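This document starts with one chain, in the form predicted on its own, laid out as structure tokens.
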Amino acid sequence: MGVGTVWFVGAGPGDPELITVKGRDLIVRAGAILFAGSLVNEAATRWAPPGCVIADSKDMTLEQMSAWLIANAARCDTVVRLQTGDPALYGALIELVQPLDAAGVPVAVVPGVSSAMASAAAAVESFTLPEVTQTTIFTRVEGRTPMPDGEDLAALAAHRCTLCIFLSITLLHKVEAGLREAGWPEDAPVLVVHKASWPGEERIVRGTLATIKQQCREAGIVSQAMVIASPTLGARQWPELIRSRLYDPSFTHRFRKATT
């Protein structure tokens, strides 16, 4: 038997059907899963096979989980790594590929929904809107994690687009600083979505720069929560939208002559 594969996949926000087809289909045929379940909703194992070794990293070590991937690679063609969201954001990926290639270890990714996005449909909110912003960043601020010169959130915030800001639920009071830094007013709309699409746990808080720290104290919420700050929030409230370009009857494209 040669060296199974290791896959990393997205396992989506919490909704366990918020797992792409892709990765479900691997799970099903998956000899060894390995999934953070500090993060990822167990049901997302559901579909795996009998005898399966279903294993939770919540305790592990990136050497320990490196170890376990490669010695169930050897005796498996398939072996799965559920990641909370998309393994591209705020994930172990290269991290754990490193010692893979460094073993030999085929590898592979499968991507998954991000909170960011679970949180905006929650919500039902638009990132970007015609003449509003046009532009998404995705973040966090610096906490045991240093940023890099010149992501502090005041310089990206200064840019007046969408911020998702990620792993900051706790540390509101800078994400606050941040933001006034940068001009934001304090009624600045505010999101906070805690567990977006897992049954039964999902929370939604409204509020404003000046607000949203005592709200989400109120609410007990401090942790797995995405903050979401943009122009676009409440927009579905707002009396007039400017209308986009491609469904405007006066356009024509290779689709559609316009009529008017």
The other form holds:
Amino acid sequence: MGVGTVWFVGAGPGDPELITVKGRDLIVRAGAILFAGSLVNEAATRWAPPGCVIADSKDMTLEQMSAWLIANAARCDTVVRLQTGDPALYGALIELVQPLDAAGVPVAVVPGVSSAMASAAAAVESFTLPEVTQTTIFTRVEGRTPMPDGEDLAALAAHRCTLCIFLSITLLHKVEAGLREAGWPEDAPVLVVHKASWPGEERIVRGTLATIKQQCREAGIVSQAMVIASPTLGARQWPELIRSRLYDPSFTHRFRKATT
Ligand code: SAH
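Would you generate the structure of this protein in the form predicted in complex with S-adenosyl-L-homocysteine, following the form predicted on its own above?
Next comes the full complex, this chain leading.
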């Protein structure tokens, strides 16, 4: 049986240039690539070598995907499973790794730029600000996948930290309800980024708890979008910002002596 390794590679959020150098190098020498839908197609086809077997997993079941990966690991050294963003977030990583473990196929993971980070970059926002919030939660609202106890949005939003809400653009009514239940005001800023980092296709919608659903409806955004609710949003325009201690002249740390 096979000696090849199956590499789970984060393809990044959409811009083919946002794959890591390591991820690209693996594609360049891959014998087989299984990619997850149109999102990561471009990175696969741009760098795959001639003769590389490339398949789209969008119509495959989990069993078919693992069978495909195992079969290809039997005949080539490098098999790549290309996933959007980072493989550790909403990517069915463990469901795919378990059958490979059972088949004795070596597995490795290469991280990727998550769409959460690409969305912050697109909008020039920071998830953390000194004395505003120092915490970011990656979550979703309940769709067909149930939310475990204690993880409904209202409970998480009670922390008043940054919330990156995946897989929820068609469920904005639930996002709104969760934020309201946690006491977020109607004018709390909410950001939606559609196709973050996609060249020429990225769209940024800035609204509030009261307006964001209508704005997204008017913009026709119904998929591939990140919803971010955070007390840090819009800080670029704040007249007074509490500066990070790290860069404060009066703060001494390992690399710099205080000057005041
Ligand atoms: N592993 C991926 C997430 C996969 S779940 C990651 O780390 O980004 C799919 C969800 O990710 C989508 O419903 C959407 O909320 C978000 N998403 C993926 N690509 C995106 C992009 N380019 N812009 C905005 N949101 C994106």
